[in-house]
Every structure is written in C-alpha cells, then in structure tokens.
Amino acid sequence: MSLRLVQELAGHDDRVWSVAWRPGGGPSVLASCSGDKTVRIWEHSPGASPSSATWVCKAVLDSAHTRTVRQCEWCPAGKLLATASFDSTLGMYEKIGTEISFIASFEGHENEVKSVAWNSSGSLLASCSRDKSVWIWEVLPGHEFECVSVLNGHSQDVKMVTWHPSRDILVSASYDNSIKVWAEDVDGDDWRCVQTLAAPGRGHTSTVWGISFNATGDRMVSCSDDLTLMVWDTSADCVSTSADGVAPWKHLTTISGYHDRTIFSVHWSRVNGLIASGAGDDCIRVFDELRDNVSTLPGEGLSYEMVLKQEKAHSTDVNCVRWHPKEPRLLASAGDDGVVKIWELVGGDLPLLSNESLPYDPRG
C-alpha cells in the first residue's frame, strides 16, 4: 500500500491542530482548526471523483475564539460543529443548508480547552482542559448547553476525550500518562471513573495524546509520547466492575519499534479497519492486524504490522490523522506546517473509491 497526495489545502496562517469529517450524506465536507484562531470548512465538488483535487474552502469561521482553536468536531447528524480553544471556551456553529453560523459560546474551564467529543446520539458533549478536568454538557433545545457533570480524576493536563461508538461511556487521555474510563452512575445523578488504564503493568509510561475506537467498540487504540501504540480489549461491560477488582478493559498488544518521536494522533477507520498514526517525525504510518493468527481465544496472539509509512507527510509535526467516515481510501492529515492534506490509499484489497454515498452511519 501507499498514500497518494490528492490535494494540499492551504489557507491557515498557523499550525493546523485538528481536522474533522462531517458525517451524513451529500458532498464530503472537512473542518480544520488552527493556531490562527479560525476554523476552515473545505468542501469537495459534488459529483466529482473523491480522489480528484477539487476541494475548495467554503467558509472561514473566525467569530468564536480569541486564541488557538485546538479541536473541532461535528455532531453525529452533521448540523452542529463544536470547537475547543486555548481561550478556555467552547464554541458552537450550526450548519443550515450552505450557511454555517456561530450560535453559542460557553465557559467553565479555567484554562485551555484541548478537546471536544460528541456521544453517539448527539445528546451529550464532552470537553477536557489543561485545568485537569473533564466536563460533560447536555444538549438542550434552543441552542442551550448545560453542564451536567465535572469529572476530576486526572492529575495533569487532559489531552483528549472520545466516546464509545455506541454506548455512553467516555474515555479521556492525559499528560499524567493515564487513560480514564467514565460512566454514569446507576441512579443517573452523576458520572464516575470506572477504570484507569495506566502503568505499572500494562499502560503507557508517558503522555497519552490520542485514543480511538474501532467500528464496533470492542477495541480501542491509544498513542503516546512513549513512542508506542497500545490496543485494548474494550468488549467487557466496564460499568459493572467485577468483585475481585480485575479491570474489565484489558491491554491486548503494544505496537512499538516504528516511531522515533512522539505519536500525536491515532485514528481507527470504521470502514476499512486500518489504524493510522501521525507523529513528530513528520510521518504518517498505517497498521493492519495480521491475518494469520490461529488462536481461538480473544486477543491471544494478536499483532499488527505496518503496511505503509509516508515519509515527510508534512514538513514538520503531523498533529492529526482522520479516515473518511464513508470512503475507505480517503485520509486527511494536519500539521505544524499550516496545511491540510487529503490522501488516497493506493493498493491493497480495499474497495475502490465511489461517487455513490454509503448508507448513513449515525455514529459519524
């Protein structure tokens, strides 16, 4: 396999931190956010081949934040776009037709907001911050957002939050080298940490920068400053912890020996099953599960192989990699060089790119 550069999207005046594909039908839409305090909306020409260089900037959103926009995320329905900023606030935009309008800004965090994430139904939004906290917001009618829980468990800056693809289970990654798993109490009054994935034992030994689930939610991958990717078995019901205290989510395997600088981003494709990673060595790598495992026990003998390495994917750090939610061969990346790149995966036995949209996936 190899990556073919489809198009380089230039326009940001500072490093690009994150990209997010808009879920739903219609032409492909990608949002990118930057240290230049803006979010840019890129759209692919309707009817054109997905692998054609016909991406254009349709909007520049600059009314929400006064400092770096660290992450942006579309809600599952593709109508709302949430942003996280170093100005300690979250922003919210609404897409109606071809127009995107700023509708809300909400406060609460005491320091830089690093990440935002929607649950699978779009009813909850999570955010995390340098202030060591994770907030859960409920989406109410009339563009109102109410904080329903503030989660204090990390001892350092929280780098990323993400939700399980089908259950209301939240996962956070932190500068304290740990991953925490959060779930709502049985009585629904509050949220609690049901598990911490960390060293000693099977866990990262340095900052955890990113986390991503596979399509079914029974596995999760994490990336770290310790130069490894870790794959976790997340199939167990972590809300009901066993009486003997054994962690229900377990480490399956560590992917190591490939990266020689911090791994900033990892994304598990929900279409083709491949894992992409972006790192401080300016490279993008793609991993696939080895298919010759003969063990019948879950996770036993599991291993992953690197199927491609894209040297100099960006001229400096790769901050974010994201697979397209429908097209199995499209990958977007963002870097410190201030550009967004659209890539096509060439080779392998994946289906060819198609102009036809796949069925709508409510999880995005």
Second form
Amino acid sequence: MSLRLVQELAGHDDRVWSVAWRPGGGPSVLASCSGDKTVRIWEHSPGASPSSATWVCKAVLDSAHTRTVRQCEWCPAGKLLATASFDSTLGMYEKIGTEISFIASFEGHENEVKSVAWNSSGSLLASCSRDKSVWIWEVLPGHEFECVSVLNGHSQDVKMVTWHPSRDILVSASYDNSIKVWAEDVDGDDWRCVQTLAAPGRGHTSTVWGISFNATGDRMVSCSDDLTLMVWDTSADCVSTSADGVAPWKHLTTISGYHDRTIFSVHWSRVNGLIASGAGDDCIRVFDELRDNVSTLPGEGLSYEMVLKQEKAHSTDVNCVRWHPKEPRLLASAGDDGVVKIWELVGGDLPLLSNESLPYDPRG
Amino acid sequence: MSANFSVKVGRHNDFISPSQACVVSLNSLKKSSPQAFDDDGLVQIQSKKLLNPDFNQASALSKSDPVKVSLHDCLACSGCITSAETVLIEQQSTGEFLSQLDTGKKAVVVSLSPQSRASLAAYYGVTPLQAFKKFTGFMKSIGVRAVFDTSCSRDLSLIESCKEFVTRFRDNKNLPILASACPGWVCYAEKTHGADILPHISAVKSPQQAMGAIVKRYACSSLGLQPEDIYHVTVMPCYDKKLEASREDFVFSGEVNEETDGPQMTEVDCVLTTTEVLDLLATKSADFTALEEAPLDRLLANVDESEQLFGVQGGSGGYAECIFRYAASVLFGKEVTGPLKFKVLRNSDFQETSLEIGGKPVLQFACVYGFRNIQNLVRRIKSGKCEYHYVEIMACPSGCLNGGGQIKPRKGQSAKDLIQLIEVTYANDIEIRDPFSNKITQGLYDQWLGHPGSAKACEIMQTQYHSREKTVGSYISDW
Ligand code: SF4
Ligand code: SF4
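How about the form predicted in complex with its partner chain, since we already have the form predicted alone?
And the full complex, kicking off with our chain again.
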C-alpha cells in the first residue's frame, strides 16, 4: 500500500492545525483551520472522480476569531461548523446552500480552547482548553448554546475531546498524560468522569495528543508524545463500572517502535478500519490489525502492524490526519508547512466495514 | 457537584483550579528573558514539541527564588479566575490567628457563619445550637473575647438589599440585580466580565463585610474597645472569603485627631474556613464533642432569650426569597405567605420564581448556582435576553453549604450525601424570621444607621466593584 498525493491545497498563511471532512451528501467538502486565524472551505468538483485533483478553495472564514483556530468540526448533519480558538472562544458557522455564514461565538473558557467535538446526534458539543476544563454545551433552537456542564478532573491542559460514534460518551486527552471518559449522571443532573486511563494502570507516559474511536465504538486509539499509539477496548457496557471496580475500557495493545517523534494526530477510519497517524517527524503512517493472528479470545494476542509510511508527507510536522467519512481511499492531512494535502491510498485490499462505505457516487 | 470556579483547595479536584502558574511570578520570567515575549506582550513559545508553559514556568521559577504574591496582587490580576489557594492560606491562617491571641495586643473577636456552623454540626452529629455553643466555649478557652453570628449581620445586608432592589426596580436601572454576597462570583465577574456585568451587581456588602463594619465601626464601643484594638476573625465556608476580606474597598479610616490622619483599618482581619477550625481544634488537642457548651454572646447573634436560633430560609443567605417577599409587598401590595415555589429549570442549581398579576409576570427572580449555570445567565444578560429582576448567584454548586472550605465527606460518605445532611442540619431548629423583625438590626438602625436605606446605611453598608485588566498570563500561548 502507498499514498498518492491527489492535491496540495495551499492558501493558509500559517501552520494548519486541523482538517474536517463535511458529513452528508453532495460533493466532498473539507474545512481546514490555521494559525492565520481563518478557516478555509475546500470543495471537490461535483461529478469528478473522487481521486481527481479538482479541489478549490470556496471560502475563507475569518469572522470568528482573533487568534489561532485550533480545530474545526462539522455537525453530523453537515450544516454547522464549530471552531475552537486560542482566543478562548468557540465559533459557529452555518452552511445554507453554498453560503457559509458566521452565526455565533461563545465564551466561557478561561484561555486557549484546544478542541471541539459534536456528539453523534448533533445535540451536544464538547470543548476543552488549557484551563484544564472540559465543557459540554447543548445546542438549542435559534442558534443558542447553553453550557450543560463544566468538567474538572484533568490536572493540565486538555488537548482533545471526542465523542463516541453512537453514544453520549465523551473522551478527553491531556497534557497530564491521561485519557478521561465522561458520561452523564444517572439522575441527569450533571456529567462526571467515569474512568481515567493513565498510570498507575496502563497509560501513556507523556502528553496524549489525540484520540479516535473505531466505527462501532468498542475500541479507541490514542496517540502520544511518548511515541506510541495505544489501542483501548471495551467489549461491554462502557459507562457502568462494575461493582468489583473493573474498568470498562481496557488497554488492548501498544503500537510502539514505529515513531521517533511526537505523534500529534491519530484517526481510525470508520470505512476501511485502518489507523492513520501524523507525527513530528513529518511522516504519515498507516496501521492495520494483524488479521491472520486471530485468537479465540477477543482482544487476546491482537496486534497492529504498519502497512505504510509516507516520508516527508509535509515538509514539517504533520498536525492532523483524517480519513474521508465515505471514500475508503481518501485521507486528508494538515501540517506546520501551511498546506493541506489530499491523499489516495493505492494498492492493497481494503476491508469495507459498513454499508455506509459505498463508493462515492458522482451523481448522488 | 463537579464544577466551581471557586478557589481550589489541596487535592480536591472539584474546583476549577488556578492557572498553571501565577502570572505575577511569571513576570519575573519576563524580566529575565525578554525575548520570550513579543511586542504585544504575548509569550511566543516556538517549539510545541518541547515546551508547554508549565514546563517553562516551572523551570524558570525553580531557578529563581519563589516569588511572593500578595492578596492584593491576586485581586488585581486576571491570571487566575480567582487566585491561588496557597497565597490565601499563607496570609490568613490559623497560625496568624493563634499568634494574635498569643501577643494579646488586640482583643480577638470571632464571627461564625451559619454555613460553617452547619458543617461542624453535621460533622460532629450535634445540633447547630450545640455546635455554636461548643464553638464559643472553645474560642473563649483560647482567649477570644467575643463570638458572634453572621446570620445577624446578614439580616442587615438583606434589609439593605431589599431597599436597594425597590429603588432600582422603580428606576428600572441595571436590572437584573445580581447578588453580591459570593466573592467567588464577584471576583470572577470583575476578572472576566467587567463593565457588562458589574453595574448589575448589588452594591450591598456581604454578611461577612457587614459584620466587619458593625464590629469595627459600631459594636466596639459596647465592648469598651477602639476599632484598632480589635482583631476580627470570621469563620466561613470558603477560601474566597479571605480574598474578599482583603479588598481595599473594605479598608476604612479610624478617627482623625490633631496628630494623625486616623489609622487605616480592615473590617475583617482574618478569615478561617470551616476546615481550618478542625485544624485549630487539632492543634489545641480539643475534642469538639466533649467541649463544654458555653453561653452565647447575644450582642450580635440571632438567638433569643430561650436559646432559639433564628434566621432566614436558604443555605446561601436567602437573598432571592427575602427580597422577593419584600418587593411583592412594597411594590405590588401582595403578601406572599408560605414557602416560595421555585421552578427547577435545567438542573437543581438553576431555579426561578415569579409573581404574576393578571396573568402577567411582574417580578421574576432566580437562584443560579455553580459555574455552568452562571455561564448561561451571564450570556443571557450580555445579549439582553435576561428577563429576571433579581438573581441570587453563588459560585458553588448547591450554594454556600457546599463551599470549598467546608469539612470534607467522611470516609465512605459521598459528596451528595454530605451536602444533603448539611442542608437538613442547617434548617434544623432554626426559626424562620423576617430580617425586618430582628431586634438587633432594629437597634443598629435606631442607634447608628438611621433607617433602612438611609444615606448613612448606604455609606457603611455598600461597596464598589472594579474591572480587572487582562494580564499577560491570560495570553500565554501553547499547543
Ligand atoms: S490571580 Fe494572579 S496573582 Fe493571584 S495567583 Fe493567580 S496569577 Fe498569581
Ligand atoms: S457560593 Fe458561598 S461558599 Fe461558595 S464561593 Fe460563594 S460565598 Fe463562598
């Protein structure tokens, strides 16, 4: 397997922090955000083959923030785009037809907001910040956003938040080397931390930069400054901690020995089951589960192998890698070099995971 | 009960903690390595691989002497949402308190808050009255001159708040009025919201500062003392009260004579939290349950001849409820009897109540506790979408009974169980009485302040708020 560069998307004036594919129908749309305080919207030519170099920049969104835009995320319906900025606010844009307009910004965090994420239904938004807190917001009609919960628990900067693909379970990754799992109280009054994945149990030994769920949400992968990826598994209910204190998420395996610089981003494809990583050594790597090694017990003896390494994917750090939500062979990346790249995975048999993963239909 | 921007204590993680390092100490880093800051005063950290500001500051600090930060620095600084607990604990501590008693230079007067009293009572399994009497006994045994009760000064604060509300309501000015009794909230508003919010905050002093004013500016003479001869200590449910006590707004001048301009004095010299009372008991090897129940100082305490404790409803001071009844009566001629019905909104820490006349709401009040709810309220006020006339705001989820300085749950006791126990204990054997009927406050008006809302009452019972400039610490860049 290898990566073929489909197109390089230049335009940002500063490092690109993150990219987000727009869910939903129509031509592929990618949003990217940068240290230049803007978000750029890139659109693929309708009707062209998915791997054609027909991407153009459709819009530059600069109304929301006065400092770096660290992350941007589309809501599941693809209508709203939320942004997280170092100016301590969150921004919200709405896409109506081909127009994208700024609709709201909301304050609350004490300082730099590092990440923003939508839950699977699009009713809740989570954000996290250098102020060590994780916030949950509810999306109300009329562009209103209300704070549902302010969660403290991390002892340092929180780098990323992400939601379970189908349930209202939130995970956060922090500079304090831990991953925390959050869920709503039984009485629905507030949220709380239900599990911490960190030492003294199995856990990363340095900053956890990113985290990503697989398609079904029974596994997640985390990436860290400790140069490893860790795969976590929950075969059972992921909220309740059983009476004997057995933690529902278990460390499954550590993917080590491949990276020699900080791993800034990891993404588990919900279409092809592959894990991509982006790191400080400018490389993109792709990992796959070793499938011929299946043992009888789930999770046992399981391991992941690197199936490709793209050297010099960017001329400096790779900050973000994201698989296309439908196209099994498309991957986007963002780097400190200020560019966004669209890649095509060539060669190899790709396992297709769900019926959602139908190939892109140019007419659809 | 997870969120709070109140001052954090020790290892308890249920509060938003101060920023990763004190900016005032960071300023010393600025001096030593100016190139770390660009022209805007922003810290530029070049490599995200190696650095995080924590790391930076920690290493910079370890090289130099620890930087002393005063409570004044903290109040004027927006580096942390409130301030660092270490600073607070250092400057108003049990050690300070004991050494004042040792030197014997000043008469030490202690004012106990009803929230701390409830926390002690729940912890030791006694009634609030017993807790108060044992506490008094203990304090007297170590040399304290008098022990007062801030429910008493709270009645004064409530009366002034009622007057203030009616005036502002009639002028239709700066509504909603936001309660000022919680310094955690006030400090946060000053540091983050400034001019948008500060005009809404009630000018009336909190019960702690009202007590300070009474003790040092009036009651001292009843004790046969000059204000400068008194060391006034309060026992409070949170660390934020220490910060409040050290505000410059609460410094006043003593009597001027030919020789001097009059000494500068603070209303409250030292604030101890309920947990610090436990430390004191331990230092003195006192067993609280075995302590004698001493008679109470009825001069400034809500307790009558038959030792019946009295006060208002509500663990956080009952501001919304008390002002609501007063306003309904004075403004609309409606006497509201029986318990007020509050409607729970998003969660139990966000409740509202209203008075309707002819199907139209004429008074809309709310109680908003905890950081998450305050966020939503502030956003509504800023966008002009807030319908309330008065909001009782408290920084702590569940309010003051759950303050960060209250005694922690015993082993095996959940935080929720504890707060429920304290709530029950607090309401236990306290007779609900209208502040206006309190003989002590009546006496204070008759002999000192004139009448409720008088010019003198406003001068002594009101204070001001100040926007705090954003400081460099708010802009440290990292990844
Ligand atoms: S408020 Fe300012 S002075 Fe006080 S501890 Fe925080 S950073 Fe330091
Ligand atoms: S709510 Fe009460 S206990 Fe909590 S910070 Fe405010 S004044 Fe202190």
